[in-house]
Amino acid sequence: MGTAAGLIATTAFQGLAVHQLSARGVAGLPLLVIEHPLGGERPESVARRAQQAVEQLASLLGPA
């Protein structure tokens, strides 16, 4: 079934990513937005985005 793949990309990317994943044929692959920015966040706040992020993830990859 080949490799797995996806993009992990901030909010303030995310228009970007999206385009960038249209103009390379790959518009289909999953897309991880975190919340924008990360740089400079106290633990506690990037400890609940990558809480987030892990359950987008689990969303993307479907049932078990």
Second form
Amino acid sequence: MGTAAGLIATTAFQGLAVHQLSARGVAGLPLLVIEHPLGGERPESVARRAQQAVEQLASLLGPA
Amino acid sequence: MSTALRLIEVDDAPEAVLEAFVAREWCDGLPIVPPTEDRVQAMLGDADPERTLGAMPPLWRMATLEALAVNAVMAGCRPEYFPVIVAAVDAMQDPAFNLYGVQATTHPVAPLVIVHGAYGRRIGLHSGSGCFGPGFRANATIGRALRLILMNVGGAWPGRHDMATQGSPAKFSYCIAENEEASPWGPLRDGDTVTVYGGEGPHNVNDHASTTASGILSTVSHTAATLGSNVGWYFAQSQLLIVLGPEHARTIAADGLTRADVQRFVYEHARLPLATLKLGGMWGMHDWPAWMMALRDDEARPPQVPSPDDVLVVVAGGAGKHSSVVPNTCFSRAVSRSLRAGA
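Starting from the form predicted on its own shown above, please give the structure in the form predicted in complex with the partner chain.
Let's see the whole complex now, leading with the same chain.
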């Protein structure tokens, strides 16, 4: 099965991320998109982004 | 012309050509020389148009010599400039340069091209007064050709795949020759060579007062150590480029310092105390070796670059008491290529 892999990007970089997945021949790889920006944020906003990532990851992995 | 490139027909008027290229996002916004088949062939000379320097990021399109020649014509280059362009692209494609990072980052980095050796002088590359500025065709058009290649072949369009927050005027054109005749220490690289360095625009070093190496290099070091710089945060690939004006270089050399001494001095002095580094910048997301992460004394002054060898020193410019510091982007290392690797 190999190791599960995906790409995580913020909304501002979603376009670049989609192009990279395509250009690298892995267009089907899961893309997790979280709110921009990532740097310079207070802990509560970072926690919100982490929650966004976890929810998308859970959705992509499907039911246990 | 190869089948990889397509021909378009445009009215034979400068305004129509500019409109056509702007509409297709094929240029930097300035007028271009139409890349007709004859002009592209003249730029290539005997070079093989199908030869490729690899896939260029961020869109990973093939950097064939023909594609490079098209952009060199558009930029206004003469055919004798082409070997410099080929060597510079070959250097940028070296994994150590990390062209994907340089192209796609939010940092205002541009590849600075430094040309060493007699060939640069023969084709008119300028290394004297105002060398970073306008007025010199070889500097202006070689630098512009590389930018057009990065945009048209690499696909780094601002706000789309070039994600620079503000960009930089250095992204229009950024090419100088080393002023080897004015350098007390000879050229940075031997022979006809091109160095590419992923740097910010030049930061001015004004020192009209110092009459000693210590004074001038203290001003250089102070300019090189700022909280807002990228340099130092990602430690392993951080570098500094010091471009000394000839008068500053002469004063430093008159005190007996070699190029290695200058590198060591800047390495030792271009530092900020830990207390200052904690105020902002990239504190908390920095990537330092274990011994630096273990520092606790707020007065400790960790180095900004891994070794004195990561302080590159060249001489360029003309009369006056100015030099410059060019901080790198902290995830790209300078790469040099012989012009023999060119067309």
